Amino acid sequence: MKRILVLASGRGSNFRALLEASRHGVLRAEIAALGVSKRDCGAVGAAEAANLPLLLEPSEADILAFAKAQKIHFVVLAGYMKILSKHFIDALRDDKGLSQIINIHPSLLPAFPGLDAYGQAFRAGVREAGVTIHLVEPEVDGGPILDQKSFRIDRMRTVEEVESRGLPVEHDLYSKTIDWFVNGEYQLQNRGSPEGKVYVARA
């Protein structure tokens, strides 16, 4: 079973649900460790009663280092508040170039990159919001994208009641989609892009 190591900065409530998805096989993954980038995060916590080991506001060598030492497959970040440097990225990749580090951004990207984006979508007026699964590159929320889920938020009078009607969107797909990614559940696509983009699909 692949070992993922969390790395969060806020609430911990997208931590907190892929504890519980893999606790019942949703997630056929073994979440193996948390780390933080400030001791009073949310996520701590439920770290603790899930007596996994913590790493407090680690450097990116500490995690490399921990997460060699113990055979991490995967890190994904659950509202993890800190940009991670080209070397870190490029530390974390598997024989074929692709980034094995996992983040949700609750927009549909590339749409409302960035801090805020419910809020953005909202002060923008659109019809849909949404949440993206992408795996990390150096250009901020710019990798390659695994899913995206979409919903309205045309009728909703406030910033909250977006985020209100998104955060189950994220905790349900976010599971789900680290799933088949990290089971090898996938395909390599290229689609002609002049770019020579990757795009990352299910199989």
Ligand code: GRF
The other form holds:
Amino acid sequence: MKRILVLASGRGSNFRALLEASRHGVLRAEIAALGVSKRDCGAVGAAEAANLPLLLEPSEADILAFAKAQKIHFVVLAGYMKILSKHFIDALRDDKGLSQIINIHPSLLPAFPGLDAYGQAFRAGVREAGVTIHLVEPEVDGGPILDQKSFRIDRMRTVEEVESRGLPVEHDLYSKTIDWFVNGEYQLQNRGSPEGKVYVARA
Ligand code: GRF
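Hand over the structure of the form predicted together with the ligand; the form predicted on its own is what we had up.
First the chain shown before, then all remaining chains and molecules of the complex.
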């Protein structure tokens, strides 16, 4: 089983969903540890209850050292509010150069990158919002997309409504996407773009 280190900063609902998915075999991988950028992060209690190793406010060097020592294969960001350096991202690539860091972003990228993406979509008055799972590259919210899922928001009246519709979509799509990606069930396609951009398609 592949070993995953999750990094989180906030409420921790995605972390808890990943733990559950791993317990139930929906996510065929081991959640091996949690790192948090803030000690009062909502994910900490769940990690303690599961007896998982915890990295409190780790530096990038701490994370890389831990990943090496503990044979971590993938790093999964679940609401991690820190920008990762190129050095860190480059240290976690496979032999084909593919990033081994996965992120979830609450919009249909490339629309609404950055903070408060549900709020951005709501205020823009778009018909659909959505969720994107992608690999992490130094360009923020810019790495290869693994999957996306959309949902209607045009009848919603508050950002809270958008978020409460979006979170269960996040939890479901994140677990399922990490499952096929970490188990190598994909093909790489290079559509011959000048930058040599890589596309990841589910096998
Ligand atoms: C989620 O909306 C996620 O997409 C975004 O930050 C939020 C984290 O929520 N990146 P939680 O901490 O997992 O509950």
